[in-house]
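Just one chain follows, in the form predicted alone, and it is written as structure tokens.
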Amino acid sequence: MKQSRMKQSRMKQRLVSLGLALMMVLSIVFMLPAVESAKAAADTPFSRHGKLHVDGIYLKDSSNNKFQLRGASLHGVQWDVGYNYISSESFRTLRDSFGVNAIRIPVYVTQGGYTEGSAAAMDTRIQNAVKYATDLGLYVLIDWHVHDAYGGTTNPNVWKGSAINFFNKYANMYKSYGNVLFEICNEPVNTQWYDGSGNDLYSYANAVIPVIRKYTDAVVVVGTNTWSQEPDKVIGHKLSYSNITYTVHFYSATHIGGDGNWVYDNVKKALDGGIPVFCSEFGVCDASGNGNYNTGSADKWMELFNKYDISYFCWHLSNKGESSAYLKTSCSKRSGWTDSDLTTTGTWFKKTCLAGAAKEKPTGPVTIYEGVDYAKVFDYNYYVNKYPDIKKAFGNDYYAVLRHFVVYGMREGRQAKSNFNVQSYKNAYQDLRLAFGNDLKKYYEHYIRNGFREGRKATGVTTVKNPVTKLNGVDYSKVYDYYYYINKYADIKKAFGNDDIATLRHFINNGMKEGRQAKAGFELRSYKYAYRDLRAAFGNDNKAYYMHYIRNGYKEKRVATGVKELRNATTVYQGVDYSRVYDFTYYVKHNPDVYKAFGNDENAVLRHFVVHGMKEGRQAKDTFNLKAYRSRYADLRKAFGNDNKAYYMHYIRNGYKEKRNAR
């Protein structure tokens, strides 16, 4: 309300509280922790809560619970700068010390405010404030502060551009943030709710809300005339939007609370004709701001919204010297206030406001988290008792215990519930384990959303039920068995237990390299032993044999097991063939430095034969003795003498075609 004719004596008042308030950006201020507790960080309006919204007259909260916000106003944000009250130290205590839900950032539009060269620093205050509260778990309303400054009339019309483009540039910024809610328009003057003229409040919500609608569908609360005592004029021309509430605000010594007075009555028509109210600001003190107070009346006031669950935000938070805020002149604090610090305002606030916070904390085990309803695979006292940890540090408190579960068991894969367990469900189905790996939170939001609907299991599978054996448009089936492997390899089985597909990972990205075995029916060494072209191709490179297998060798029926020994080596080396006086079994069963050094490798043995073997006498095939082929013949041993390779090259060349003897 704060009436028109108070308002000259208010800027003055307000101009010397600024000064005071500059000198005190020097004085001490203290500061809580920076980091939550787990208790602390467990439990927070938002996380209760959710997005909000509204139904016929109700605000509700996404469980479709009806709630009331408690809130704290701000000054104006463009005075903040003396005050340092935008803070998450400021916010923490009016959070944890006073039972307050929520915060107003009132923007006011004039007296050196948005439209009048403050808009690049209010927009810091704003962000920070919103940033503040949303990591606090704390609901925002953004007031578009429209206020009968000067004595004349306030019609927000005068300013819708600069407010189109206000709320065009928050509501796209805040689009997904669940608790920022918007206040298009203080407390209008001298205009009216409805009267076709264009330049009604009507025209001018109209005109502000599609825009917050082209991004969001966030709680609009909008202003009704005189002051925003006249949420009773909407009716029969309410705005045909969804989740949209409509103002009214009082000042308690001014307006006494209960039947007779104008605008307690306006509000109880507004309800009785189905109109949502929003008490958008309030005092506990006359209309100026700074009179008497009558907390006898705010005190009925709420029995009203405490009958309907009405929001209200009290104005304000500062230590400004007015009857309206919360602080003591004398309190130089920014946080952490006790008892002794506050005003009348602030002791009946933080009454107040605790008496709400303490009717909404359960009494009970609760399942809903954000709008989720948990209750298909949590139940607190399954979840305290499994695991002694969680109860020792959260107790009975029940909304702690849930988010718990929720933010860390469910990552965890902890059991909050007899009938679910994660380990199972992943185990029983590989559609689930394909769409989420090891996400196993993703399986628990499964199974509210769709598994239990769908009549899955999801206890008592403790083996991996159809294993994948396709990734990346490969199916691996051909050589690969997830539990031929597993079990044959101690190793994969301790790594990856019964993760499907990172122990399919593990065999194409390193089991085919290492030649390891996934199936019975293909073993590389068989597989490598028994063809010769797949040896020539491939090499020393495992991995090809294994694809080669699963993309041509099945269908071309090759044998892939039951192969000991190398078939059909190979005899040429730089295009000389040596299978004349060179075969490879018998040079390795009768060599077995040979063997030892090389093994199987048809390659580097036949190297060896060609490089040293001959050279040194050594015989690589039963129908050729080098001693022998020395000895019988007299014109080799003159043409060669002791250069023993001479005399394999001449039977390849010469003596087999000769018909030589080399036995």
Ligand code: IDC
Second form
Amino acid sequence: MKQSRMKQSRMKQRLVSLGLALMMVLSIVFMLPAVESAKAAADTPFSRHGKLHVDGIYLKDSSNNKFQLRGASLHGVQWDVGYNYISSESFRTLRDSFGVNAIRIPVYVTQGGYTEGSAAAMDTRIQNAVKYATDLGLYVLIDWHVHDAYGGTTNPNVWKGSAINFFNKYANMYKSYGNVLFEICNEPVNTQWYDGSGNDLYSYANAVIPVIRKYTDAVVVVGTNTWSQEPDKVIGHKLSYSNITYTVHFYSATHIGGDGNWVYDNVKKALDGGIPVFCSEFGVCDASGNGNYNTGSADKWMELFNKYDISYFCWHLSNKGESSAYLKTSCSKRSGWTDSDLTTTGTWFKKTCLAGAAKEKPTGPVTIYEGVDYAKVFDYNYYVNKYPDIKKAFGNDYYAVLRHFVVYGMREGRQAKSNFNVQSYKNAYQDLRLAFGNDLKKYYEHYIRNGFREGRKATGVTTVKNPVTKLNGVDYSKVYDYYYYINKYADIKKAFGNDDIATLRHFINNGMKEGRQAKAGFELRSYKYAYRDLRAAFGNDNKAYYMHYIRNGYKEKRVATGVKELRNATTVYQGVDYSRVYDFTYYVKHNPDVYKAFGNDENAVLRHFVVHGMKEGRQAKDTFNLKAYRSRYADLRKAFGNDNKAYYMHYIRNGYKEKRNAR
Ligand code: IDC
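Could the form predicted together with this ligand be given as well, to go with the form predicted alone?
Let's see the whole complex now, leading with the same chain.
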């Protein structure tokens, strides 16, 4: 039994060191490819800029910097039968080789559009488009594309009910999406911005925007009158909601960029009047979407847009035989387009977006990632200087370095600022360890959100403070002290190091079973030796002794140290009390073979005495010697002859009372 217990505990130690080896392997696997995989991790327009908002005349990102969308407009989604251009790959090409950061989804209202029977098919395409764009970290503009090719009215009030239903559905669906924007009417005509009639754009906006605002404060793009060419008319009648911007559309061969062009001047007037302007559609050709190009005029428009960070979405992605299509009709590829596939529109748009993307690259360290400012725990220079691997991989790609920190560095416990060392922070605070365990990233996040403000210390603490003694409502402190435990057992220290919770868990799950000592004031063996009642109750269930001491023994002031020999060993076997002829301590002391076989197993030792010892005439108490008893009493010899055991039993039952001498 003793041997098998030893085997068990050796096995457990092996398990401990196996676990340790595994942890080491994991941390190696984990550390080495981190830099590599960080390169492939999501670095997207959305990861860099987060949710957008409108501030004054500017669109801004989550870091509160002015931000410009460079968008590709799809063709009407009712025409994208077969999902030709609504695909992850086509959007990826736009993002990665054109420098596009947003996609516009024109949901035509008429012309086979949403109010004309094809809503279900369009829904699928809209939702696919949002999904692909979102997965790529692109912004998406869902456009209620009021437009009439035949010269009829396009006062959006005509379809107000449908618009309300549409936005009620989509604002709800995408309320948690930081990358989705809504455009409530593409190109109104035959109405006014504001005329008090209740049939103007102002009242339309006031009917539709509240529906969106039930769900989200996402940016809403509002069409202006005369095909979205009069944002200046908003002056004096701005909508009262936050995050609203107003459209201007131009087609550069018709609306020649530069002062004196009435649409161009309208934009400047609007900006002067404090009206934010957003170009949700433009073309570098004639306003028909076809005909001549004028890229020089478009460049002029861009000068104005770049000056005020006005977002722009180019019409449109398809290979339809129109000047406004990005792709030549001969190009049937749905993604991966190269320069020779592009029309004048496609070529100009690609060049313009790429220039915008290049300009957008930060020229100095950044600390904000997806809207969270890591400045309290991250300093670019500290980080790259401390970790040459990161410097080597990312150099002065400021976003990439920050992204590495956010995606990997924190999890790996890397230090990125002199005043924040995660190990020290963890060591210092028990409440945080209990809340976050080994999820290191959580400690950084806590410091940013609360710890810094609370004045918590985050450096210089190299050992665990206030180690945990309580788990699941049980306080082990009467039998457990973290420091005593790790200092006594090198294997545990090695495996759990300064993880006080894992150490306590080891004690609870293994240590007590293995009889390990975890506090100077409690020795299992001593406690066991000292108390027969506990031995009778708990036998070899080691853990039960610890738990008894915690719950009762301590209060009862029981001794739990210093007892080196079994006390009050049992003398009763199968209902018979052998105490007149048997004493455990005497027996094992004088019969080393018995002690060798059974150790301190009091029941086994007594059983040996009852089953063999008496027959063999072994002495088990100084007051009873078989030979003396037998030779002294002839009546007993006559009665029992060579039946040794009978002499012992006689002494127990009669001889003792009769005051016979057995020494
Ligand atoms: C055009 C498309 C064309 C389609 C037509 C249908 O390019 O393929 O047949 O719509 O009406 C706009 C509109 C936009 C037009 C575009 C070019 O917002 O829907 O797309 N345009 O005419 N305003 C000015 C130009």
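Numbering follows the first chain given and starts at 1. Quantities reported herein were computed from a predicted structural model and do not represent experimental measurements. By rigid core we mean the largest C-alpha set that fits within 1.5 Å across both forms.
- In the core-superposed comparison between the two forms, the C-alpha atom of His608 has shifted by at least 2 angstroms.
- Glu116 shows a C-alpha shift below 2 Å between the two forms [criterion: core-superposed Cα displacement of 2 Å].
- For Ala355, the Cα coordinates differ by under 2 angstroms between the two forms after the core has been superposed.
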